[in-house]
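First, one chain by itself in structure tokens, the form predicted on its own.
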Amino acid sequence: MQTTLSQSPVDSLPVRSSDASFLRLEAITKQYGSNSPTVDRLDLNLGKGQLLGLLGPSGCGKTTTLRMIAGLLPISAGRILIGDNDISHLPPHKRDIGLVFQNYALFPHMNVGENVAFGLTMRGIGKRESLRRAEEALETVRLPGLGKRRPKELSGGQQQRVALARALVIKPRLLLLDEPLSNLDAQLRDQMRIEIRDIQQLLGITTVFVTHDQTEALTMCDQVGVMYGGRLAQLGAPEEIYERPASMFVAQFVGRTNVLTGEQVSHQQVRIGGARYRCSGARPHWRGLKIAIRPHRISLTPNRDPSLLSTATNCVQGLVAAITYIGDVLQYEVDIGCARIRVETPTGSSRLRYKVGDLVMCEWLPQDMLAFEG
């Protein structure tokens, strides 16, 4: 089994270097007063043309990190660099980045174009040019035409994409977004979500995406930074992230688990209850162990004889307590006698399903077991 270990969730790590390194955030802190700071000591470094989502729970400093950024918040220390630039302590319109809000903050009493022109109109460049350029910046969000229509004539897709052509119009080294769809409805996210991740690698521009959503950070990033208490507790590729979780706060919330309890037996083996299981990556002087198995990495299949089962996989006998169909998923919660675990199942015409009541064996491969301290 691949697991990292980590005693917590934020444990110090190493700061990932790049060739091509080109925004760098070296021990920026935020703090007010004597109170903790909101964002401690935050090392990153993010390659040029690169998307770094930043993910994590509300008020773990993802959104001060991004404002202390664009220069909206002072740091309390540190250093913040694009290229060789140290632009620490610039004001926000000398620092040649682009920046999207999560209510997108246009202007109801301009026109599109004049919205997407504003930066330019700020920057001494005449009202034609402007305009001009506005244009073509709308045309690369797919809205070309619109230019002449009210904010308030749009959808919310739309008014997105206006924001964001507002942010690139400025041809900026560096775009932070923050939390841009939030405020959009289910069908409408996953739409933009592919068309903001084509629009970034068309453009190569590096960008910061601050989320609270998991699949806005997995599916749309190149890295991705999961933060709490105002520091990293990890930072690595969206895949990386979910299949080596570097501590349980990670695990649990990039993607569903199942969380245990259990001991150490040996460095191969486990205990969970009464039962023993194959999970290396265990260490002998941990105070406790936590085990975390995704519910999709479990299998249910119909009760039978154990010594008839696969001897690459572990296995537990359980009862069926509930079930909650999600379209395509079937989640089972499933009773082992010294817990409950949920597992996941596709849903289909042919597959066999189970009633509540059921035995069953759940069945999973040793590598799906990551064990950490607690």
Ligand SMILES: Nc1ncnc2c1ncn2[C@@H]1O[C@H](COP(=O)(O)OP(=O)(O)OP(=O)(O)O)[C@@H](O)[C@H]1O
Contents of the next structure:
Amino acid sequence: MQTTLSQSPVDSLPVRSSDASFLRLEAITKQYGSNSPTVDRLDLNLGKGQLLGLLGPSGCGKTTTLRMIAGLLPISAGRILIGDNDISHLPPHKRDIGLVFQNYALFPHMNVGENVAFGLTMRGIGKRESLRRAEEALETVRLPGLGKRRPKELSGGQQQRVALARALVIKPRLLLLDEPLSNLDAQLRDQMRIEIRDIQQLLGITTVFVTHDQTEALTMCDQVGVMYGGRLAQLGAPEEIYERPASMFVAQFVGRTNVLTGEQVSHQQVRIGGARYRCSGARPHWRGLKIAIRPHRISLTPNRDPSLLSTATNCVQGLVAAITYIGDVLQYEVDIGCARIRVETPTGSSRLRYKVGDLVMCEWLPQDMLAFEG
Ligand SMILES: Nc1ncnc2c1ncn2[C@@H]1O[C@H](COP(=O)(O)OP(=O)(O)OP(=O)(O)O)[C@@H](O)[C@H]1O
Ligand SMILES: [Mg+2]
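Switching from the form predicted on its own: structure of the form predicted in complex with this ligand?
What follows is the entire complex, opening with the chain shown before.
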């Protein structure tokens, strides 16, 4: 198995837009000095009230994109629109955007209420009215009555909720969140994911949520944008990104996958290591063929004569080489001759278990083989 990319994962990929666009990025570009662009002609349309997850490896340009939308970083080229307004060159405080960063960035010398009210007092709203609205925002994030505390007297999760209340209090048209949960422990993260999603839906606020956690992107968001090298490798609903990745890069970045090298035999058939499999999607003009199969889409059955198996599935004999117990799943490494594939099966007392050295049949449906050029 190999995981190399032989071509740019963003060449000629479909980037879909939502119907009613509210936030529009038109070929926005950020170039530092004479380096190649950090964000490169990025197009994106997001519908009103939608939650977009921006996902991608470290350094791919997620924060840069967010900072350009917020106006904290000037764009080198392109346009940013909210509704019909071109906000590309407006200063940050005129963009009507709420921002939450990974490190809560609360003012330590102010109490929680003053922290949340800050954006309002800056906009010339009186102190009493600002504090009243701050208390309302604290109720929205389920922290009523904590306005008098100092930030350091709150837990990490509570501080992040204060940061969220501070962003929401100005009633922004757009909310931008840059890895807001990455400093929280796993359990709190799960809880905050649900809370942020609930608040976002309650307020109907259009939101861009940067993360490099794929679970976060898939579970919370209406749309997921996968970035690579300053460009969008794919934009789509979570299920679309997972089930129909536009490139091998997206298939590997979102979810686990086996990668096999093959060649096309016919429109409906590929060959991998001498054996033929039913698989559509490969194109004759491709320079090479790589196949992705998700480990949990392969099932293991006891070894038997392949001719006795249904022709509706693909099947290969393998030898169990290693087993890892990961609580909810068992991960098998199965040697199929030309490669070692990973197979994941849910654990459960009624399930058949195999041992290292067992001969098994690996079976999967043709539609679970995703073909890519490479
Ligand atoms: N002021 C700067 N001058 C030059 N290069 C910069 C500057 N700021 C950021 N970069 C580069 O731009 C690239 C994208 O950075 P960015 O912070 O947008 O990545 P990211 O996707 O948010 O990554 P992470 O997941 O690690 O937060 C990186 O290679 C970074 O080194
Ligand atoms: Mg970042």
